[in-house]
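As structure tokens, one chain now follows by itself in the form predicted on its own.
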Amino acid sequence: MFELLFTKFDEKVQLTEEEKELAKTFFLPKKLRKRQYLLQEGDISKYVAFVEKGTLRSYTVDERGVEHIIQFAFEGWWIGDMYSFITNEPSTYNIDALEDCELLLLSQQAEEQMFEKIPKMERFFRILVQNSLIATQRRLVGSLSQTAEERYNDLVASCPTIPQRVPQHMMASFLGITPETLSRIRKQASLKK
């Protein structure tokens, strides 16, 4: 079950045999099924979690009980709610499967065990971590400067099964428009092709 773990670890730090068996101990395997929360809102998130298998969304819910997808997670990719996971504090969102899901739990007190046993660990999070806030930003900047065709060209770019694999409406959602316009954005699309 770590094999896609290791694969991303391997493409930012070079970890022996003996870390990867060490760094497996610190991982907690869980299966969700599809439509099983892994974090909702209110909780206090107690773990990130890396995706092997599957995919899950991260989103919240206004008071007039629209749904806000603030991110998807496919195989290799991580998800939870960060500033619940430092602070301890409630979460405002909710994480759940879209799929059924093999997932590797990460705490915090386990996080911090394995970057002192295994300081390379350390480099890696942090480049995670800068890699995030970069594509925050550039989907930030996206939100307001590029039309809606553009940021759907740019989410089926960065991640192609994105069509097949999440609901139109929800891919509307995460892209801050109605699933109407996703339609015609898509039906224009193939027409081009």
Contents of the next structure:
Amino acid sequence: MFELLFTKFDEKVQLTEEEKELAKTFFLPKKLRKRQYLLQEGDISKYVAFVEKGTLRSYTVDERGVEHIIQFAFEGWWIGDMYSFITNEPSTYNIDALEDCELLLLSQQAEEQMFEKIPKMERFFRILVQNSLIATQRRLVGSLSQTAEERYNDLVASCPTIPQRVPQHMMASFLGITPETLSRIRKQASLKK
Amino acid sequence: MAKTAIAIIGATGNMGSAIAKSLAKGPYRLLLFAHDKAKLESVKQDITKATPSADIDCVGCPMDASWEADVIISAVPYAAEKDVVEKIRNVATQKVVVSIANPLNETYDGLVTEPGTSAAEELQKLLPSSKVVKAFNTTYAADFAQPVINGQQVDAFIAGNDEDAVDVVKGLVTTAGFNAIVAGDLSKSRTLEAMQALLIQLTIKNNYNWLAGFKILHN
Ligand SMILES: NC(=O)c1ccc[n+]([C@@H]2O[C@H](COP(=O)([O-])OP(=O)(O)OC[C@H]3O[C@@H](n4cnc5c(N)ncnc54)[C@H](OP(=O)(O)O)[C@@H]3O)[C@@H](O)[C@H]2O)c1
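Having looked at the form predicted on its own, could you now put up the form predicted in complex with its partner chain?
So here's everything in the complex, that chain up top.
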């Protein structure tokens, strides 16, 4: 249940066996079935989620009812609405499961308690937040200045199995292009190989 | 709102089935567990017949039911709770666990718990990383079908140490049709369990027919 999380911890901090046992007690293990919501627009995001298994996406819905995908999360990734999590304001996002998922949820209160008991964890989460800030900036710059093809290549580089795991129209929504444009890009990419 | 998933362990019992039936009307996903699969399936079918919109599944083991849940209701006899805890411990951390047990002795004239503790506090000791909340122990199973008795809405008391967890349980109690009253921290469970012991004794003595409850009269 915690294998992947501890692999991630081990990459950045060294925890003793006792600290690992203690760390487990701060997480809420949660199974989500395909199409179920972790968060719906208007909810306060009480948790950030680590993905042990499965795929999720976060998205907003505009006034015309069109979905815009902000992020996907696969095994070993984190997902949540940081803004709502930190401010306790209602979220403008939806997060749902694209496959059956096994998650480890962390509430703000549990996170604080964990930092107090295992100060090393604060380092882990600082690096995590840094990396997520970098990824957000890249995505922002990408959407302002990259071609659709470049953005597609970046997405596939971040998760090579994504074309098999996520429906075309969702990848298109993430990239901010139509499914037709995406299928043209993919056709060209396969010709180049 | 994303649905709250509730595991009911012991869902074929008097209480487990009554709680499941009344919560099925609310915005919840119900995950039922009991050993007797055929009986469990018939509980599910009864509920779906009464509430076609119910989001409800029978789950093969208490651990899987609890893993998928946000809230776990332990609807087994007090003596069986240790056994249940061993199975769900690893997936119950940080979750709301509802203690409904009344730890009565076999002759119903006393409690098996020591003075200075309660079934709820003992459960909290067994699950130190969970948020145990006492609820539904002062309402009989039959009250769920009739939460208003003689024109009075039955009071249902809640006790717990975690404010958010108490709020979640307040939502369940209200959905079930009772008047929720937060009694205080988890140690108030001692009083709540003793109150129900008294009500059981009076029910037997005065023939209340197992349809009875508490009501605080106030201005
Ligand atoms: N009856 C009431 O009006 C009332 C009111 C308030 C509170 N309570 C409390 O509610 C609890 C349940 O009472 P009840 O009257 O509903 O009892 P019940 O009708 O005997 O039901 C008990 C349930 O627990 C299951 N169970 C028993 N041992 C188990 C074990 N080791 N592991 C897993 N499941 C087990 C049983 O089915 P399987 O063995 O098939 O799994 C059954 O589903 C008790 O703690 C009681 O004090 C009862």
